[in-house]
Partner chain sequence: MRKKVIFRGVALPYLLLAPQLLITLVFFFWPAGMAVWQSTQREDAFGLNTEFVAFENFTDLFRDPIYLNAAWNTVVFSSAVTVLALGSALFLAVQADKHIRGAGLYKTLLIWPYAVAPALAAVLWLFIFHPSIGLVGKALAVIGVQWDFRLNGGQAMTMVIIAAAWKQVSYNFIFFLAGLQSIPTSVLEAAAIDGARPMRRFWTVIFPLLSPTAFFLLVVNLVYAFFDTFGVIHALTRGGPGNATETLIYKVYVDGVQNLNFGSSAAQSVILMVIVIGLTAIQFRYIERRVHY
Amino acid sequence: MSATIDVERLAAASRRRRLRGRILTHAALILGVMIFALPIWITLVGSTHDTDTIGRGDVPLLPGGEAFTNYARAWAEGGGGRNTFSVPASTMLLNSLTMALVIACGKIAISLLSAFAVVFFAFPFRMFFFWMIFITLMLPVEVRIIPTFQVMTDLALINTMTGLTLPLIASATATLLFRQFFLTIPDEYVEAAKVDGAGPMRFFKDVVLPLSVTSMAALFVIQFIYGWNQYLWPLLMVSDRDLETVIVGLTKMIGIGDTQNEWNLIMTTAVFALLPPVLVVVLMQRWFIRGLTETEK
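Return the structure of the sequence above as one chain only, in the form predicted in complex with its partner chain.
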């Protein structure tokens, strides 16, 4: 009799403990999510008030009624108040989009070709070329900015979309990823292609490309974000405001963080700058995680 009561009491205690554990887990995760979301919330709210409300320092916590005006103005005119930085957000977003797309597609294209050459051909200096590409992993643009800038000046590529994108297109990681993937393509496929009399480019088009679609999609997400988020390179390369990207443009609007900035328009522009890459990550989550874990490891 007393034994059953004990068992029931123990079971109830363990249920309570599990429930408490679950509540704590949820609490921790919700807190984490809130810390992540807080800056975004403030920015979203800020983008819906007028300049004076924010400039006065009345920190609003709930959305105001100026959203439409702010977004329309930032989109068509830009803003920045006393720093008078005004490139329309539409121009900056188009530049960022072009830059991100050219970099992502360019990286995928040249990496596919070079990985194909390294894996499916035998030719002198094969490994030497492979290592030459590999070593660029160790030379991020940030550490060699000045000489790279000088090279761009010599080539007259300053203030051009080509200058903005071309130097960032070479990619050791993408080449490594495709190489690794190509090595898993069975030898029989190549043999069959040869028996059928297909040349290498035919094999590339009919066999390799279709098989690589998922890798390309995964890589595209990562590289699009990489291109969109560039900062130092566009900061140096572009002084022409028609070529301003949104990330650099946004920080120029802030200047030295003056209270007389048009903060509502700055926050509106921040939302514009944030939305495309975040949407890409959220909507293409599966590809994104694949691309990330496969390129880095």
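Positions refer to the first chain, counted from 1. Only a predicted model underlies this, so the values are computations on that prediction, with no experimental measurement involved. Here the rigid core means the biggest group of C-alpha atoms that line up within 1.5 Å when the two forms are laid on top of each other. Compared with the form predicted on its own:
- A displacement of less than 2 angstroms separates the C-alpha positions of L166 between the two forms, with the rigid core held in common.
- Comparing the forms between the two forms, the C-alpha position of L232 differs by less than 2 angstroms, with the core used for superposition.
- Once both forms are overlaid on the rigid core, the distance between the two CA positions of E191 between the two forms is under 2 angstroms.
Can you switch from the form predicted in complex with its partner chain and show the form predicted on its own instead?
Next comes a single chain, given without company.
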């Protein structure tokens, strides 16, 4: 009888420990979410108040009644500084979206082809060229940016979308990841394609691409956010306000003195800038996780 009671007490104590552990874990997670979400919440709330409320230094924690006016004005007219020329948020978002999509799709296309050539073709100095691509990972962007800018100047691509995106399309990281994945494709697939009379491009289209869908989706999310968050290169390449991206535009919306800044419109534009990457991550979350976790195809 006493042994049964002891077992029940031990089980009850174990349940209490597990319950305390879950409570502490959830409390820590909730605290972390609150810490990270607080600046976003303040931005969302600030975008719903008028200029005077934010200009007084108040930090409201509840939404105001100027949301429609602020978002409509920022979308159609821009804002942020009373003495500066404003670019509409719609124009900046379109430029950033175009840049991010071209960079992401271009990186995936070029990396797929280069990794396919390195893995499935035998040609002289194959690994030499691969390692030359890989070595570029060791060079910071700042080291390459001056000669790249000079090349774009010589090609008359300053203030063009081509000059804004073309130098950022090549990706050693994506090439390396696709190469490692292609090495896992069984040799039997290659032999079967040869028996069926399939050429290299048909094998690439009918076998390699379908197997690479999840990896492409994961890389698309990463490269889209990479292209969307670009700041230094667009800052150097573009002086035409019609080609300004939203990340650069946000910094230019902040004037010299606090009294010149329309912080409600700056926060509204920041909310606009948050939406596309968040939507891409949310909509492609399942593909993104599968692309990062699946190792056997």
